Every structure is written in structure tokens, then in C-alpha cells.
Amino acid sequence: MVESDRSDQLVTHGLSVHFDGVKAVDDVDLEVQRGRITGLIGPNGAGKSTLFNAVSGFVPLTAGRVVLGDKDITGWSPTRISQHGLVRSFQDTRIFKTLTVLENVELGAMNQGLNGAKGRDFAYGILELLNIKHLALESAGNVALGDERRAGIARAVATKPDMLLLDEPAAGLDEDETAELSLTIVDLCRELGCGVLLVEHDMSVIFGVCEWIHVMDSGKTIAVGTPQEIRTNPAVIEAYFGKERS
């Protein structure tokens, strides 16, 4: 992808996703920035992994339309979605377990026409980035739980994205790794000028790296906005904690 076709943003119009008769999304408008991190959360159920489904063609639309850059990606498959900049992380990371860590990113390299040296070469500036190049020829299988997130990132980096969607790469993780997870999510964003959509509960990684927030409950959208907006929001304070009694 050269430059000149980079996409600035990534927006949901009225995206909604229904199962049975259950509004797991209902009627989300999203927009996401290229340059910035986007944090996305909500109590359990409140419909974010949903969204972040639908958003990467995993499921599909009720209603609405998803946009990346100019291109109206709506109905699009996993495959041709991240083929045109949007890729995403797993909660279980998804890595190739018999391969090194190193070939696991020279996997995304190869998505971008990077084979051979120049793949590899490459691919261990995405595990430098990361601060996993120490691990390149370690078996994926083998490593700990925090390295396998990174090298789960590390693959989706290699891709070069232009929207990079993060599903709970915090989720096992100890408060050291965490802290660690945060300030390689924040240089991954600034070193490839990409915009980043996290979904996570741990709130020390959401109010440590984000610059707006998107909060859902039952899922339907209740707050947009800065960090310390979304901290003093009453629609916020009382999806986690409820309704002060009188």
C-alpha cells in the first residue's frame, strides 16, 4: 500500500448487529483517527467484541455501513479488509505455535509483497519495535503468554495497517507487563502513523495511552469523548457502578 492510499479514518454509520431478536449492537456511530488511539469499552456485554467483529467482517450487519478511508468495506470479508489496511488482534492471539516468532511475522511481511531478506529483514524491525527481537527464533509455542501477545501484534504490524485494532492485548497480563504492553502501543501508533481502536478492561491501559474514548452499555453508544470527559461522565459512572442510592 503506498502512501497516497492511505486511509485517515475508519467510521461505523448506524452499525447495528442482531441475534435473534438481541440488539448485541444497535444503531453505533464510531469514528476512529488515524495518528490517534481510540480506546473502546463498556461493561461485560455491553456489545464492544461485537462491534469489533463486525467492524473486521467477522459477522455480519443488520444494519449500517462501515467506511475506511473512502471505501465502503461493508459485507467485505476478513481477508480483502485487511488486505486494504484494516487489521486486528485476538484475544488468543492466533499465532502459529510450530513456527518461530520469526516466521509468524514474516507471515504478515508477505501480505505486503515482502519475501525472502527484505522480508526478513523487516520482520525483525517489527520484533525490535516490539522488543521481542531477542525471540525471533524461539518457537511461538514456547514463549510466555506476554510475548505471544506481542508477537500476535508484531504479525498484525507487519501487514502495515493503516487502522490497527487491538482485542484486549492487556487480558493475563502482570501490572509490570501491562505498563510495558501500554508504552509499545503508544510507540506503534506514533512509529506507523496508523490509528489504533483498543478494546480492553484494564482502564490503566484505556486512561494511560488514549486520547478519546468510545463507551457503550446494552449496546448502544452513552459517552464520546477525552479521557477525563469520559471520567466524570454520570451515563459512564453508572453503567460500571450503578445508581447512587438517595
Second form
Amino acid sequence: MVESDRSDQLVTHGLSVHFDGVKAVDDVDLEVQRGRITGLIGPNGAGKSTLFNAVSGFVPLTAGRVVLGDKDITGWSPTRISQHGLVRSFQDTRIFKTLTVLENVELGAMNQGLNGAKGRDFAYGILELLNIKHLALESAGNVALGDERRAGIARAVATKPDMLLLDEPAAGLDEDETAELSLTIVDLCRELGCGVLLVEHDMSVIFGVCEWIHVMDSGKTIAVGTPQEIRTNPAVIEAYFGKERS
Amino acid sequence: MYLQYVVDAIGTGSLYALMTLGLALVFSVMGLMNFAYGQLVMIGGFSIIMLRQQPWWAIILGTILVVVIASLLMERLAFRPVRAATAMTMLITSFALAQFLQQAARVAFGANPRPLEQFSELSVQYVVGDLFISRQTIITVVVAISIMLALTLLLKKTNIGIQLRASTEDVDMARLVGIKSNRVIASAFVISGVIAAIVSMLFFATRTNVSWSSGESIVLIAFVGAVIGGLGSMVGAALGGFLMGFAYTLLNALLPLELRVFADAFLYTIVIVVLLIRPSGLIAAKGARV
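Could I have the structure of this protein in the form predicted together with its partner chain, to go alongside the form predicted on its own above?
Below: every chain and molecule of the assembly, starting with the one above.
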């Protein structure tokens, strides 16, 4: 993909997803810029996962639009969306466990037309970036959860996405692994120049790496801003941090 | 004497192992148990009859070509349109296709079996101690092992092999990382077509005729082999197919003459017992169920 073909932003306009009358996501305008890490947070049931799934094509929209660069991708299949540069990771990683870690990443490289030795070198480069090069030849089903998550992200990254959606990458990781992963996410965004939308419960990750944060509660956007603005936003404190304290 | 039966059973087991592998490959990639696979073997048989006067290499290449084209046409015309449908729809489609191909062969080649001139070179027997080993048995075992090794190398070392293995494990995720499912599934049909062609050459090398119903019994045994081996597992499929062929030959050889007519009943009783003990098959693939 040449640089000029890359999508600079991912935007939703009035995105709504209703399930049997329940407004899981209601009229949300989200903006993710390329080269920036955007956090998506909110208490349980806020609608983050539904929004995430709707943007990546896994849940149909009730109303609204999703625009990637200059393309309206509303209603597109997850496959078509990923082919156009919006790639997501999964909480349960969905790594191919019968393949080696390297083969998992090579699959992403193949998608870029990088085959054979070129694809392998490219995949090794990505694994190095994610600090799991030493696990390249291990069966992906045999590595620890933290490494499995990294392998899942590596596979997504190998497709050279314009927008990378990370679904709770730190879930189940210990403090050290989480800190290391946070640094990796920042490195990835810088190295690849892609936009990152990060859904995460761990506030240390969110406030540690995100330059922009979108906060939801009960399906609606309640605040958007820099980490500093979000920390001091009364609505966020009430809806999110307030609830946590209670 | 018993050892002689075992040698013969190994030959038949190897043949069924190959057949089952072809079935299991397509099943793994698209969840389709293709009952029309036996008709690919039948098409291979008629190809051999048509090419019988040609040099041996032309018979081999010609048969592979014809069966691979038939396999690809099956995928493109019959199975691709129902790929998103339920497993039951695909299964019924495969039954319908099997019937269609059988009746088409009946119209094209007649209801009576067509005689097949024997390949006398294959009936040469080697004597090893007290054992008689036919060239046919040796070729079958060597070809089966070679094909399995080649398939293993292809799956491990090539791009299409890695894509096939990924699609086998999680076809939706495979699409998400950019694997073109049409291409991968077509590749699976090409490989299984090559295997079907080779099975047909090995199978009909010892037969005196080919008929429109020739593929029927062999696909049933291979299907049961895939089930007891473990659906979705290549190794399990090869093992299951081998055991079915092995057991089938031994039962036919060792049962008392008056019981031999019930060999199939004994075979499937063993299958039921195996499935009662291991419902997911001998080597179950992740998430596979019978």
C-alpha cells in the first residue's frame, strides 16, 4: 500500500446499535487519527465492546455511518474492512494454535504480497518489535498468555494496518507484562504510523499510552479529550471513577 | 499364513488411508464431508479405460488431469454456491452430486461394467521367506507414504500449506488476516483431486472392470475411517482410513467362510465400539465432534 493510499482517520457518525430495544450504543461520534493512540474507556456495560465490534464489522449498525479515510465502510463485512486497512485484535487472541508464532505472523505478511524469505524476514522484524522473536518457532498454542496476546497483535500488525483496534490487550497480564505491553503499543504506533484504538480496563495502560481518550457510559459518549482533560472531567469522575470508588 | 494376511491388509490399509486423507482435507477446510469423492475415483477409473492404450506416464498424467478438473468443477459449480449454507445442506448437495455423477456415468458408459485390461506388470510377486508380496502392494505402500510425506511438506513449508492449516483451524479468522478462502478451498480440491486420481489408479490396478457404481463402497469405508480417526485431524484421518482398510481385509481373510458374508457387519460393529469409547475419534482435532 503506498503512503498516499493510507487512510488518515477512522470516524463514526451517529453510530447506534440497539438490541431488542436496548440502546447498547447510542448516537456515538468517534474519531481515531492515524499516528495517534486513542483510548476507548467506560464502566462495564458502557457499550465499548459493542462499538468496537460495530466499527470492525462484527455487529450490524442500527443507525449511523463508519468512515475509514475517504471510504464509507458502513455495512461492510469484517473481511472487507480488514482488507481496507482496519484490523483488530481479539480478547481471546484467536491465534492459530496449530501454527508456529512465526507462521501466524507470516500470514499477515502474505497479505502484503511478501512471500518466502521476504515474508519471513518481515515477520521476524515484527516479532522483534514485539519482543517475542525468541518464540518464533514455538507452536502458538504452547506460549504463555502474554506472549499469545503479543503474537495476536504481531499478526494484526503484519498486515500493515492503517488503523489497529486492540481489544483489551492487557487482560490477564501481570503488572510487568502490562507495563511492557504499553511500551510496545507506543512503539508500534510510532514505527508503523498507524492509528490505534485501544479498549482497555487497565487505567495505567490507558493513561500511560493514549494521547486522546473517548469515554462512554450507558451507550453514550460522555467525554472526549486528552488524558489530562479526562482525569478532571466531572462527568467521567461521576460515571466512571465515581462508580469504581463506590 | 497370518503374516501374509497382514501384508495384504497393509496394502489395502494404505489405499484407504490415502482416500481418507483426501476426504479429510476438504472437510477440514470447509466442513464438507464430500460423498461425491467416490465418484472422483470412478471418473479416474473411466479415464484409465479411455487412456489404456497410451504409455504408462500418459495414463498417470491424463488420469490426474481429468480427476483434478472434475474435482475443481465440483467445487466451483456444486459446493461454492452452498458454502455459506449449513453442514446438512452441503452434505445433501454432496449426495445429490454423487447420484448425478453416477447416473451421468451410467448414461455415458452404460449400465454394465466396462472391462479393464489388467496391468500385468503389477501382478509380479516377490517371495520374501514364506511371504508373497505383490509389486502392487509395494507400490501402494510406497506411493501412500510418499503422498503423505509430500502433503506434510506442502502443509508445513509452503505459503498455501500455511494458509490451508490456518483455514482448517479457524476459517473466519483466516479470512480476517487476508487469506483468500476461494483460493485456499480450490487448492484443497486440487490436492484432494490428485489424491483421488492416485487412489483410483491404485484401486483399479487390481480390478477387472469399472462401473458407474465403482466409487460407492470405497467412499463409505473412507468416510467411516475419517470419523473413527477423528474428523478434522489429518493424522487421525490417515490412521482411521488405514485401520478400516486393514480391518476390512483381515476380516475377509480370517472370518470362517460361513460368516464372511457378514464381514461388513463385524467391521461396523468394531466402528461402533470405537466411537462409544472415543466419541471424537482416535485423534480428535480441536473443537471437532462426530
